[in-house]
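Take a look at this one chain, the form predicted on its own, written out in structure tokens.
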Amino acid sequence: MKAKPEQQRPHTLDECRRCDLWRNATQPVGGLGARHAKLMLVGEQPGDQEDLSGKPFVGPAGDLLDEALEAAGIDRRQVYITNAVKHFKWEPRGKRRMHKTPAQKEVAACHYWLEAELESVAPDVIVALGATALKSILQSGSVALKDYMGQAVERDGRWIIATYHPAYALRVPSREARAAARQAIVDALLEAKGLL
């Protein structure tokens, strides 16, 4: 009996079939950084501009973590970059790709490539950017970001902060509330640094 593609293990990110995002996408993408990093940041998913260079967080939001990454005095190239979800989820918009929320079973089905990141790299700290990472890396889909913000909470020898996605500090409507989202993300930051 042929094995369903959610459950096919393979050997490349490229070659991944596990659930269905990688038709509509342009390329998987990967994670980014120092192989043995202390610290990763796991985001939700690739977005737009990420789908097309391959890369994690170098569209506005990736500006953004380098702002934040800047101000906490991380240096980007010590952390290793990555997402729950490997496949940019989208829908057309006009001529635009708007992001879409992974479901939980394409997060689930995508959790095979965080867990392998996470045995190769072997992070000490992980910083869960958004719910969807935080559910991703806790393995579980009813944790709210609200619960799990400003405590770092001890899992399988790792600590994990979760803070905002830094997209959602570019989207929040008002002034305030963009400022606190992101001092939020850098207070995570300080955090993660604290606790190497």
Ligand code: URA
Given for the second form:
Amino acid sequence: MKAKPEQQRPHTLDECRRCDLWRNATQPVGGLGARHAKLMLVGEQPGDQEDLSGKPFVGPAGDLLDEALEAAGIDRRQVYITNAVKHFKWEPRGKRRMHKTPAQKEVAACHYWLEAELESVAPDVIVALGATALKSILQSGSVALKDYMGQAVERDGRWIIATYHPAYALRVPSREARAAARQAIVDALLEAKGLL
Ligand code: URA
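Got the form predicted on its own; could you also share the form predicted in complex with uracil?
Full complex below, order starting with the chain above.
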């Protein structure tokens, strides 16, 4: 799925053919938020509702993220929120479009856009929401979320803090585990706020 030379440096997300995910998505979903936010949150990829609306984190995972931001005393309008992968990857199950985790080659192809956002927003602190975000930020397909959870690491002059993806905190089976995952997200946001 190597992009053809003329497709390697697309000017806009709409033109992007760096991987094949655009084929089944309604539209690309770019980042949203304060242009020069000090804090950037990076998720995995748009979900069903994000794909339809064109905005990141507006579905159930976004609701949980909003709650966590509020609990941490962070105003969503002051941060920049984006995803490691800009198109919704899904497979049909009956009438539903079920989320499919992006392949590492898709994450690597889409890093082009995250890099552009990092350059333009220039945040001081990045919160990686889940393993896919962390892999893209660190540009390594082999990093494990558990090795980075909740502890800030410095890379290229900015702090990176990894935590669970909000969707994990929604779907993990036990009530205790869900509460613990939510709290871990709030704690990571608090830590990020403390570093600003
Ligand atoms: N999950 C993500 O990672 N990003 C979104 O925008 C929505 C759900």
